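Only one chain is shown below, in structure tokens, and it's the form predicted on its own.
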Amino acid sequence: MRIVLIGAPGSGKGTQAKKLVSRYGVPQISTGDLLRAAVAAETPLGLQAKAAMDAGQLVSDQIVLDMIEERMAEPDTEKGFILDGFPRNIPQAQALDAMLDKLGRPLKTAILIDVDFDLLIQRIAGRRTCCSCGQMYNIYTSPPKMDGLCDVCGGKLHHRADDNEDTITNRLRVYEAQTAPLINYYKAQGKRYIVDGTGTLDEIFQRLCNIIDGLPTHESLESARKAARFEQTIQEMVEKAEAKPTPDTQTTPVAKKETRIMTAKKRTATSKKAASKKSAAKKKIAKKTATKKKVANKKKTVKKKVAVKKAVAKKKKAAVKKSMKKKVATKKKTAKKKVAKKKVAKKKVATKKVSPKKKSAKKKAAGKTPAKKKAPVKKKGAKKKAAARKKR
């Protein structure tokens, strides 16, 4: 797996490269990271790059290629690599091909992540990068859970000063003028693939994986090479035999015709074998891709069913909660009404117990003043009796 990711700034090359690294176990080779690491480590190439940058010049393509060649010497690149950010123009691509051919590790494919320019402006303007681990976010499409903080390590998110609309449009113009011709360059080599860069990160990643998984394997390529070599050796043997004819073939023209017919038959047989092997390898690859697509479709359907079930369960829960709230509210209202009825009944009972006569007596008693005490009658009668006795 030796691929180059091509795309405009903000197309998601870096993010998708990291996801590909975790899936396929091959390193991501970013020229920007290589330059920064070499300058920080003060390697000979890093010192040359630093001198060019200090002088206000661009780092030469040869320095970048030498850094990539040094990185290719490390053991983790044996299975393959993902180039991100290089090449950016046709001369760089030609120099890269020459260097990789010298190492015996040519590129397998170049994948273009195609995104509309209006969407790219929105992506870059909303881009945020973690200062600690380098994880990338977008406040519009894939924001972090906490504003300004990385979900992975909790580091602070950084907004680059050049991620504004003016600089973005200038960078896109440069890309269209210099990097876009690379698409036709790799198309002429039969290595170019195009991926739709719109949608979620997982959807774009799945499209990339479908292309990479559908590429011819090392075994199929090796078998095709062996068949080609075998055919070439047979052809060379036939040419040598025709160049040095035997005495019989020199004298008899019929024998010459027979040998030519035999060689032609051998050539057709070998070419048929090679074609059958190639077709068998293509069929295997097509079956693998078809099975993978089926598995992916099944997963999607399962996810959709689960999402529908969850939505239905949520609606049911919400409906149950509403009905419970209504029941509680109705119970409270009925309880209040009962209490009010009891109060009214008590008042009626109290008013019935007090009779109207008693009420009027009470009112009179409340309105009268206390009466004066009368002299006892008995004493007056006694005085009269006493006077009558005296007269006698």
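Definition used throughout: the rigid core is the maximal C-alpha set that superposes within 1.5 Å between two forms. These numbers come from a predicted model, not from an experiment. Numbering follows the first chain given and starts at 1. Compared with the form predicted together with ligand AMP:
- With the core held fixed, the Cα of E176 is displaced between these two forms by less than 2 Å.
- With the core held fixed, the Cα of E74 is displaced between these two forms by 2 Å or more.
- In the core-superposed comparison between these two forms, I63 has its Cα shifted by at least 2 Å.
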Given for the second form:
Amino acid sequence: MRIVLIGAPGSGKGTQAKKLVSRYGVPQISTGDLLRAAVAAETPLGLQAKAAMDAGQLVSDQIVLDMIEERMAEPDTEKGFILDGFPRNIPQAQALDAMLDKLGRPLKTAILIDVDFDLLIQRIAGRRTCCSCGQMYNIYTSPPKMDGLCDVCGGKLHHRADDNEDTITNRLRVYEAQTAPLINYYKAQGKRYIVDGTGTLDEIFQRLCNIIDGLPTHESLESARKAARFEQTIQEMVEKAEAKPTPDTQTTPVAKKETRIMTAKKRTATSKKAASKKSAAKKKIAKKTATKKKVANKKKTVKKKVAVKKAVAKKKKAAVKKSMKKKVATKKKTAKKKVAKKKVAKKKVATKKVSPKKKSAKKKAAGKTPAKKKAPVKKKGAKKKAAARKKR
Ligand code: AMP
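Can you switch from the form predicted on its own and show the form predicted together with ligand AMP instead?
Let us now look at the entire complex, which starts with that chain.
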């Protein structure tokens, strides 16, 4: 079991690594722990690393790689290891791959413990570690029974110097920029797994164990390799027999039987190949038709949208035309009314101006007889009356 645990500071890598150690019996190698020990012992390496650690920055790759190489040379790593906090960037990961290839012990898997940044800040700020046994606590989520004392050994609990808010933000930034790209690095190798890093410690631990227990074991890999080698040898034998038919193989009954068996085997092999080719072709066709359908659907929706837009535009145009027509019609009507009114007014003026004589003349011309008779009678009476008034 050769595992790398990836995760932001506070994701619980250290805590889970300790649980994995007791279950699988392989050592945990934490570069953070190794560096802190060097700082505490005031070794030249520790003194070199301290400034970067206090600032929440990464220590130089060379220092860390030297430390790891030294640790990997110890015999307890032969049965496996859990790397915690290493590698922290792509160059470290590449150096680790090269180192393990040389030792003939390549990495099996890299597991990311995934936790939201908000939760991480709370976790880091509340983190306390036992100075004696390394047991970890969180004063918010998993506090010790006695304040400041370890439940396991009674040792003093310690708040890490770099677990303050300023450094935390910096460490999270460094993680995003330098360590998070490892997720894709191991994905490309087909070794990456992701577990949800929220929930109880046991829940997260169970998720990790499910992945580790599901990994192919060394024995199963070896037997799979043997089976593949065996199949290849048979295939080669079949091909040889087909290519060079000797007189013996053609004549003796045993040889004939063998040849028949070989050809039958070859036929099944070729039919298997053909079947797999067919299914691959089918899959390709299915993919193509699916993408075609998607494109067609997209086109349809676009067409529909265009049609709807056109219809809306048409409606708008029609509405504008209607309103224009209405306006024109009402304008015409009002103009007509005005003209009619003017005419009426003119007529009135005309009737006022025309004298009674002219009027009668006009009426005579128009042939209106009843008016002719009445008007002179009225006028004659009036004249007589006026004459009488004068005499008086
Ligand atoms: P950790 O306990 O893993 O959070 O590490 C604490 C500090 O040690 C980090 O903030 C870094 O300064 C330093 N450190 C630990 N591991 C590495 C590493 N692989 N590469 C560079 N610096 C590291």
